[in-house]
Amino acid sequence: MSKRIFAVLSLLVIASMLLAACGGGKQAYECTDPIGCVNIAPGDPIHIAYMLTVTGATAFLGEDSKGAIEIAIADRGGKLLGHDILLTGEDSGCSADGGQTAATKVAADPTIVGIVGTNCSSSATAALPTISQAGLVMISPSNTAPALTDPNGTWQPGYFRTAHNDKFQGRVAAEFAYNKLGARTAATIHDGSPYADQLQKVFAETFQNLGGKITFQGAINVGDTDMRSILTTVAADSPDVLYFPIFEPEGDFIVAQSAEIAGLENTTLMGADGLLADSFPEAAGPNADGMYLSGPYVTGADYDAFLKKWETQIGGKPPSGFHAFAYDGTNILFDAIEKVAVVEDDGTVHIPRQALRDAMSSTENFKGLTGTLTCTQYGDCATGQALGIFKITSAEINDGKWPPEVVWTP
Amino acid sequence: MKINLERLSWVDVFLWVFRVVAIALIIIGIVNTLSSGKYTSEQWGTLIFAGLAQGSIYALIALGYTLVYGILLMINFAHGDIYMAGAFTAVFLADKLATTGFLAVHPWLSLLLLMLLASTISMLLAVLVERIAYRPLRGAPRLVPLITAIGASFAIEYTFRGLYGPGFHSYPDVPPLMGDVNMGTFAVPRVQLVVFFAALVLMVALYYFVERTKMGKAMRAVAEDKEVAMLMGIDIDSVIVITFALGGALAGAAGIFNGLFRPQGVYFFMGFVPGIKAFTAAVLGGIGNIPGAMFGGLLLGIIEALGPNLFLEGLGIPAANQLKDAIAFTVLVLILIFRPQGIFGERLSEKKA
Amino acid sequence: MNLTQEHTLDWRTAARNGLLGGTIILYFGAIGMVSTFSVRNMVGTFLNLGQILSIMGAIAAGLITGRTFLKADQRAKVIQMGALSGLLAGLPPLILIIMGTLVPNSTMFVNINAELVEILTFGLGALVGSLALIVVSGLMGVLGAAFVLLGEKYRKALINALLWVLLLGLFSENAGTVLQKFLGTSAVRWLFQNKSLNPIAAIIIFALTFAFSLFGVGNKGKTKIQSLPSEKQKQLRLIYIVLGLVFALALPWMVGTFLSQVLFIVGLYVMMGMGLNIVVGFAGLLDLGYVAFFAFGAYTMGVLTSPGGFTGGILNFWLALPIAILVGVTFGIILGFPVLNMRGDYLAIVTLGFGEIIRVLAYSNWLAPIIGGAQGVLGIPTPSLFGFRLGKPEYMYYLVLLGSLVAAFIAARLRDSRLGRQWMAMREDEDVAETMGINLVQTKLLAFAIGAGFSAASGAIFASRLQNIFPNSFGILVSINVLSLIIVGGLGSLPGVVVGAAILVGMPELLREFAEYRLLMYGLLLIVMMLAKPEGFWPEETRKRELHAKEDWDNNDADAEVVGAAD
């Protein structure tokens, strides 16, 4: 290059420099943050993402958080600081594939904010590096492997979840197991996906620290529709409890047949938060009656409200459990942004993303749907005070009453 | 199959080494199982009734399968995908039928009308996705339908999910079914028994219908020699259209009897796992041969049903039901190491492969 | 549509394709992608994806009926017909309007709803939006049907202004992104606005674009090369060669982060599809259940190189890499022995069996100790060249790429080697082969032993740039999108498993934002690509001729014409 357009090009360098100094006629928001700010032009709106399995056969955990996310946009107007806000969604999928690949695509676009995903854990493991990388925040509805908030696991900057960690929700239902169903001998099943293998292996382990006696730790693969010789092993011993932390439909299915096997009369059947949807109890039919399920509480009449609106704005009823922690977390994300972020005169907005981060972990007290938030510095942000064990009756099995009464918390 | 035994052998040795392998392992598994006394008969009774349920409704898919496979030779892959939209679309009545009432008073009559409107759907789709994406294609290389076939079967899965959403939805119980049958010292869930023998006999009616009608004679003239049949004044398009039709009614059926016998999971992506399942039922039969299709879809029912508590358990493996499908598939390759054709195939390589 | 010309040409034919056109629409409205685009704009804002997608019906059903009539020489009818199928396409759709209006929130047609109804009706309420609809499609109809009418200079002009507009708007985003490197940030921020095409811009963009086609910047330059002499021709191929490589090695940091990302899954499929070609295209054994050499290699990897796996990470990238691909190739070779004596569709399904005993042999708890379960392998290193840390997809696509090469560069050496024209011979009949003096065993065995290599390799660097592995990386679904890639791209035929892979695996990751529709994309387009395309979309020249062996029997064009298009 020779050096007259070197010159050229330099001048013009400065000279935009200095136009862009005195443009404004105001001293410019100069952009402090370690890891870069989001500047958001008057107009312009502010832009998160979804990361969210939409696709295949985990659909609908993902159509359930993106309808809440949805709603959430929609009780603050579709606005946030006086933009618009803009809505990206990514299809994840459930694997750690699709998270990466997802991740690489919200990371590469500099005006994303934040994000609300994944669905699966194992998504989530993928994406985080690229996401952290990028400066970006993320919180999940639905994650819930232990390691993801460990920082000696795969946890990363930036990372946080309204979804219980399996080790709360685990400990919890051991413990209501052992100590006021006073069972002593108890059999697991998971279904191959790492949310409960983990929780089954938690539950197990506490049952064990308790003194109780794991006969059978089985497993089902996702797609099963035959539950039947599962049931049997587990008959053979005849366990006080069974506890299978899995979803929809295999749940259904377990829960219908072990009607048929013989041995599990006295067995008291036990369920987490995949499980605990509206669906689940019409679906998995009579046996479902008396049998519990560990999860959240997602109860009162802002939670009415919410499935109100679900009604209007999305049609139907949330497919899976998870909608309310989307809703939380969406939530959570734009009080941060509120807190953060830097309002100039004439509507622009300046987002800092470290700021962001810290706002997002030093969040507390949050009142939400799934109860009262408060954010760890390593992104657990449900803290397991708010579980709770359901007890499934006939009025929700016949009556389509929802949710089912708690009838013991920790 | 003139081969040098000299090159032959070592393959063969190890072929043998396989076979005795894995029976040997099957013994021992089944031999640890029984002695250790951990299951009681009733449970095995109940485990056999089960798989043979089961073991029905893969029999109908896999007739679908067999059907078309014995006429144009082609895997449908989209077969199971249209097991799931009759099964998808009924359960919308189903649940009319239930919030109703209707369902209580009349049980027979709305079994009847799901299995006319499952039926239906299923015929007509199947008829469709021949029309739309096998017949153009009847003189290309065979590779090219099966990808037709693949794309087929994701465009029915994710029309149905736009169609009808993602969520799951359940069939409702119907009360002249339900309650158990005494057999001996042991009771069976009454739907099983309903299920299987329902079954049986729409495979009867249709074995009946290939060997004495005279549609029937026209399809194994067809899967015998197209050319020959057209000379003798065959319709060879619309014995093909009456076969899908047939393989999508029967699919249709079983979506029904699937609804009963496990009312719950239905959704866009139930027929992906049947459909394979089928498949591979149809195949351990000998595809391309009816009874051989129903004989693999009741034995494929009862080795998924039995096989893990039965092989695995006794081996020591931990947490055998996961590794059901594998039994399932090493079973298959066991069976066509021995038969390489398939139970009842014929030598179907010789010929056409 | 050589139906329609045998039968007497009347309003019928008009009708049908017109009804046809609207029942796709019908369609297209019931599953819910016509409200899910109408939320993306196109052009402004004033244009958006859903409306594009509703009055498509009404255009393709006038241009076909105009095409039909024009061919016909019946020129005068071509307009009132194109009209009548436009007016008729507007009738199905109608039955949305109705059922949306008459029970706007169905439990079971989810997607067939009041926003529906407002979309297709212009918002003007049921039954002035319904006549609204129909005046319009026939419009439509009338556009469509006046297009063929036009000259074939302005007709190519028209279409390759249309298509470069509609494809801008479609890709914004990555177009957006490669764009930036070259205009700079604020040209395409004036460019695309929230993904939607600004309209100055479109209106620029379609003159620029209808100008350069109509003032011919032809295809003169193929005719030319082809008349160099043969010396000549080497040169440039030669040149093409180094350019085509420059190019691929600049490529990553023309297109930013994220399509470097595509670019690298692209390869890892390339790499698996060179695989696949030689045991189903050269070898014409079909395997379903590929997949579970991609998994060895993957797991092989994992296990090795990981620190917290079950050897506590022994190895790095580059010593794991060869043992990947030999328990790869070990692995080919054993699963391959049971499967000798099968033919065709049974090794089908004991393939896809193989592939999903894998599969599940890796979720199993019985393992788990060593391959980690549910659980995964966890914090797999990224490869590091000379302390080079490579944690970018930009590159680890270096990587793919010469994976890539190095699988093609086999391939092809194989291809036009004894064992190649061997496995050709047993593809085409076993029994004759072995008469021939041909070792099946043997012949077999190499075949799914370097497929088997080709796809733990590739299994291999995807674990790395992974990082973490799961289970349920490895599903059919894996096998089935390198089986349809290799025949989409056209059986047997190397540079169609690229073109191949580019089409498959490529364009779905560009258009993730319509992720909800993408398989059934993907669906519809394997569907409609095979019917326009039996023999791929870069054949392999032998099966060329096969395929349309035929065809010359009867007209000689034939052969000319497919040369043509597969140029």
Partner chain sequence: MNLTQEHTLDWRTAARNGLLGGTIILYFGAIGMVSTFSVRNMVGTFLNLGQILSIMGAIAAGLITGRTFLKADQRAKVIQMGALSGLLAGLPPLILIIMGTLVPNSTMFVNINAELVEILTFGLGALVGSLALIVVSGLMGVLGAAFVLLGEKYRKALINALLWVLLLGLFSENAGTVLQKFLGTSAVRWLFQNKSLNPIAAIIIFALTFAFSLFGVGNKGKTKIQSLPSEKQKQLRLIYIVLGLVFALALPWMVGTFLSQVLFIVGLYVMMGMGLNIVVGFAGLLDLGYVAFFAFGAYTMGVLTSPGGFTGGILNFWLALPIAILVGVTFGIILGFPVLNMRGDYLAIVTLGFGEIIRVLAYSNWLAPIIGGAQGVLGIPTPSLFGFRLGKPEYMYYLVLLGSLVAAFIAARLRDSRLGRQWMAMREDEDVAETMGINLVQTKLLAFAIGAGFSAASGAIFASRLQNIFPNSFGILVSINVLSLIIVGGLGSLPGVVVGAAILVGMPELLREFAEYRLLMYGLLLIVMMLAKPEGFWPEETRKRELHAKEDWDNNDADAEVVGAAD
The other form holds:
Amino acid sequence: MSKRIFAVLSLLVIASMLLAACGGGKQAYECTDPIGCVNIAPGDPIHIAYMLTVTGATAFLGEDSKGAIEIAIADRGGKLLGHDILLTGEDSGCSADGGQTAATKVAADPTIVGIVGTNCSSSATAALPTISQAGLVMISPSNTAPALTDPNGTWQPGYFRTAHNDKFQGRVAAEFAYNKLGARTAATIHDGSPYADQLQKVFAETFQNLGGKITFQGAINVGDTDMRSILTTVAADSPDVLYFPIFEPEGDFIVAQSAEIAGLENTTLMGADGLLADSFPEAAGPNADGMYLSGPYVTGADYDAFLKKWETQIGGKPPSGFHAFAYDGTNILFDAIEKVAVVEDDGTVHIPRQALRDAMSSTENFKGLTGTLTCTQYGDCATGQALGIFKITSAEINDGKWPPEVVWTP
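The block above covers the form predicted together with the partner chain; next, return the form predicted on its own.
Below: the lone chain, stripped of partners and molecules.
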């Protein structure tokens, strides 16, 4: 090799070394996020999970949410940032034990970016410490217990919800009872769950602030079938309204057996969104005719289009009232992932976990099916606008009509 060629080669080697030293070469991504990153290789999916109640008496809630998640994924062509979206899930049930078990399984999988769930507030209350410590985000379509977004309550970093806070629902139900039904006395029954207990407390406090009197506040146990004893206690004061924000099948028994109790003949029955299920009217029977349910109410052209997608992709009608909230929550999660993700030239994606939490809490003016949503630092994204009072009639009990008509909105 001539000296001239050797000199040229040497200069080229030195130049390449200098370029690399000065940043001319591509630097490997370094995660500096305080709670870590999810790293997704080319060809691997972006993994989200659900934690929903998909078995048992409350499965209608999970089916309702899961269908909406699947529609949100389909709307994006099944992809995010050029990667397939992988959806897996755990049955969180509607209990603390179910929530804790599901959270332990999900938190053990480091590929999961975020979670849609849970349905029930009791599940979320138990799951949150594990989910939060794992650095995950979780956005719920139907948790409504006020304590979940209260920094002095059970709130944990990484928690969000598109469902209304029951500070809204309890107020709406009490205002309807007092102002529209003309009720001046009311009693409440709950089942000991965070959802039911906190909701009836808001109802009772609002009803009293309006000038009404609460004659009784009591509880049953999940699994109880004979409600006659507590109904007899309620009937001692013959309240104008009995508000019982619980689930099936316990709510079915309260409605059916109340017809047997002297002193309740003129008492108006009111449930909440836990009974807003197409199985409830038939299971509760004839005594449900004329009763009311407080719960989510969504309207508009975009929502009508969503229902058509449901009919085509899932089939039939949504079995409960929180599907639109699940759709909005899934899209808020997807938007936040797109906002913070670092995408390399080869398709590798890095998602910083704390940055993802920050992006979700900074969500502003999100145009969803359930309204315009802005998330607070403690996770409340809903305004309480998407609420109404439904009335059960013989059409729902005998003819299978669903959902019932909305008779009042705040």
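Throughout, rigid core stands for the largest set of C-alpha atoms superposing within 1.5 Å between the two forms. Fair warning: this is a prediction, and the values are worked out from it, not measured in the lab. Residue numbers count along the first chain shown, from 1.
D226 shows a C-alpha shift of 2 Å or greater between the two forms [criterion: core-superposed Cα displacement of 2 Å]. A movement of the C-alpha atom of F244 reaching 2 angstroms or beyond is seen between the two forms when the two forms are aligned on their rigid core. Shown in the overlay between the two forms, fitted on the rigid core, is a CA shift at E265 of 2 Å or greater.
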